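Take a look at this single chain in C-alpha cells; it is the form predicted on its own.
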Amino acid sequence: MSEAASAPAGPATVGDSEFDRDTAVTRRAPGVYDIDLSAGWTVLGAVNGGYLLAVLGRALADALPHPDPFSITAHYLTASRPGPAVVRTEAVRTGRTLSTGQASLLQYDDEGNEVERIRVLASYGDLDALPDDVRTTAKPPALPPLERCFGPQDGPSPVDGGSAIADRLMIKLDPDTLGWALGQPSGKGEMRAWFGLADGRDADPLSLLLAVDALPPTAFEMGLSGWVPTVELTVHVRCRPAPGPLRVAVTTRNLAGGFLEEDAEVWDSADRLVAQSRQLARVRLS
C-alpha cells in the first residue's frame, strides 16, 4: 500500500460530508425537490429539529436567487420519521438584497396519506455583501477549554436520551451545565457548549440551522427529562462562520403552561456572534 494511501483522511470539507450528503435534495420539478431523510439524525428515534430546517434550508437555496438563509420561521406540524420525503417550495417575493420563500417538507404516513411535517417562512440574501460595521453589547459565552468539557463519549455509558445525532456531532459541554448527566440538575435553565461536526466539517450557514438545535434541551438542566418536541423555531444568521469550533449558549426564562422558550446564540472562533434562535418547545412535566 502507498503512502499517500494509508495515510488517515483529513477533515471533511463543506459540500463533501455526512452533512451534505443527508441535506442534499433532487429537484423533481420546478420547486419540487425529493430527499431520503437520513436516521443519522434522530433523536429518540425523531429527525431532529435543525436537520430538517437544513433540508428546508438547502431546498430554499436552490429556490431562490439569493444564497443564504438570513431569517428562517419554521413550525412543526407533526413529527417527521426517517425515509422519503418530499419538499415544496414557493418564491413569495424577490428583490435586489433580499428574496422571500414559503417551503414545505411532507411524508406519506401508514395509510398512504399525504402529510405535512413542517411549514417554513424564509428571507435570503448574500452574507458576503453585507458590511463589516459591528455595534453590539453581546459577548461570547464564557466556556472552559474544550479540553475541559464533556461530551457523551466521556462518559461511562450512553447518557440517557442520548441517540443517532450524537455520533455525528462533535459537542463538548460546559461543566456548569452538565448536572442533569449526573443527576444533580442545577435548576437553572441553561446549556452551553462547544460544538462541530464530528468528520470536522467546517461551519457554514446552512450547518448555523442544525447547530441552534443540537444541544441538550435546557430543561434537562430544570430538572425534567424526555422528548422536547419543537413548536416553532425561528434562527437568524448574522455572518458567514470562521473556520472552527462554534460556542453555543442556550437560555430559558419560562416555563409555563408546558411550554418553553429557547434563545440560543452561536458564536465563532473569530469572536463573532453568527446566528441567533428562539424556539417554542412543549415539555413534559411528569
Given for the second form:
Number of protein chains: 2
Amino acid sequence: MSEAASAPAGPATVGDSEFDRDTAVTRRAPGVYDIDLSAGWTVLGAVNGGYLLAVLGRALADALPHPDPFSITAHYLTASRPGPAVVRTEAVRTGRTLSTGQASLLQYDDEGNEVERIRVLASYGDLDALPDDVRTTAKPPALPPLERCFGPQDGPSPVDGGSAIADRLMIKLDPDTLGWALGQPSGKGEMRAWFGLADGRDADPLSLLLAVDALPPTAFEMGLSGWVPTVELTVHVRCRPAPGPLRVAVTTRNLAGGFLEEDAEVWDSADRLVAQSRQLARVRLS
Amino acid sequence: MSEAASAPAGPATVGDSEFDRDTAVTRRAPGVYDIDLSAGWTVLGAVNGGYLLAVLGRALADALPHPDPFSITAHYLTASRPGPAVVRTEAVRTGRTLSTGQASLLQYDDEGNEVERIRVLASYGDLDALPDDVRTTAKPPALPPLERCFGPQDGPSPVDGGSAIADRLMIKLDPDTLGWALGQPSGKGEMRAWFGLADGRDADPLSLLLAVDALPPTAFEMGLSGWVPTVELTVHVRCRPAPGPLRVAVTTRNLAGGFLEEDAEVWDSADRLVAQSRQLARVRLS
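For comparison with the form predicted on its own, would you give the structure of this protein in the form predicted in complex with another copy of the chain?
Every component of the complex follows; first up is the chain already shown.
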C-alpha cells in the first residue's frame, strides 16, 4: 500500500474526531440512548463534567427538533464512571424558535439497578437562524499569545499531567493564572487559557460545553487544593464558534460557606463571545 | 372591640405577609400542590417570573428534605395567567447535604387540558448549616442612599406605575440607571436599585428569587423598548439575608443574535452577597 493511500495526516474534523466518537449516542428507542462513557476524558479517575454534558447535549440534539443548546443546565447527582450508560430524554415543549427538553444520564450499580448520575434541563434553538446583530459590551480576555502560554506538556510538568483528559485537550494557561502550579497562587479567583482539542478538531456548540469546564479550578489560584465538585452547571451557547483556538476566562467572585461560583466566558478567533457559563461548586477549605 | 385588640400596625413579617400568602401552596397529594396565582404580581397582565419561581421554590421546599434553594433553574415555557395552577414535584435525589428536585407549574386551557408553564430543576440545602467563612472578592454595588433613589411613587411618574406588582415592591432605582425613563438611556446594560417588599416584610431565601427578576430590563438602558421574555433563569442563593433593604445590581454584557443575558447580584444590609443569578432572555430590537 502506497503512502498516498494512507489516512490523511491533517487535523481531525467536526464529525470525525475522538470527541465526536466518544460522545456518540446510539438510539435504542425513541428518546432513549446508549453510550459507553470513555475513560479518555477522566481527571484522576473521575469523568469530566463538561464531557458528560456534551454527551447529554448530543442526545437532546437528536431528541429535539432544534439542533443547538441555547441554555443547558446540569445537576451532578452522583459520580459517573467510564463504561456503559443510558440517556433518557423527554421533549418538554416544542416551539417554533425554541424547544425545551430534559435528560437523565444513568448507570448501573453492582446489583444492576439504575443509578441517576446527572439531570439536565435545556432549551434548544438554531444558532444559524439568529440575526447577526451584535451589541455586546463585553471585551475578550487579555491573554498572551498562545506560544507564551503553558500546558501540561511544557517545561518541568508545571501542570498535573496525570489525567487522561490532558492528552485530548490543548490547554495553554496564561502565566498570570499559573502561580498555583509553582506554589505561588495569586489569591485571585481567575483562570485564563487558550483551549482546543488536541487532535485539531475545531470547536462547535457541543465542544463549547466541554470548554467551559476544562480549566483547572479557580480555587487553585485562591490557594486552595483538593476536589471542587460541581453541583450545578449552566451554559448559554450564544454563537457558532469560528474555526481556530478558543480563549476561555473563568472568574470566581464569591467563595463563601464552602461553595463558590465559576463564571466562564468563551471567545472565538473572530472575537465573538460564543458561550457564557456559571457553575456552583463545593470547595473543601484547606 | 377595643383598638388594642385590632391588628398591630407594624411591618409585615416573614410568614405573615402578602408575599407569603400569595406564594402559599396547598398539598393535594404527596409532591402535588395547588395554588391560586395572584393577579397582584403581574406586569402589564403577565405574571412576574420571579414570583412564579418563588411559588415553585416553596413547593420544592416542602417536597424535599432540605429547606433552601442553593441553585434553582427555571425554563419558562408558556405565559402564566392569574388563577388556579398545579405544581407537580419530583424528588430526584436526596443526599445528606443537598437534595435535588424537579417541579412543573401547570395550568389549564379552555378544554381543561393541562398546559405546562414552567419546568424547574433545583438543588436544595440548609443555609444555616453552612460554615461562616467568607473569602469573597466581590464588592457591593455603589448605590446612592435609598432616599436619593427613585421609584414609581416618586415625582412625575418616572417609572411606569401601571403594573400591579409595583404596589407590592419597594424598588428605588439608582438615578444613574434611570435615564431610560427620561428618554435618555445610558447605553450601558446596567440597572441598580434598592429592593424590598412594600409591606416591610424582610427578605428570606424565597423572596430573593423574586428580587433577582424585579427590576426593569437592562435592555431599557440600552435604548430598547418592548418585552424581554425570560427563556431561562438560574438563581444561586448563597446566604440567608439579614433584615433590611437589599441592593440589587443587574448587568448585561452580551446582547447579540436577539438574545441577552442578565446577571444579578443581591446584597444584604450586612454587605453579604446573598444571591447571584443569570437569565437568558429574548429581545426584540427596536
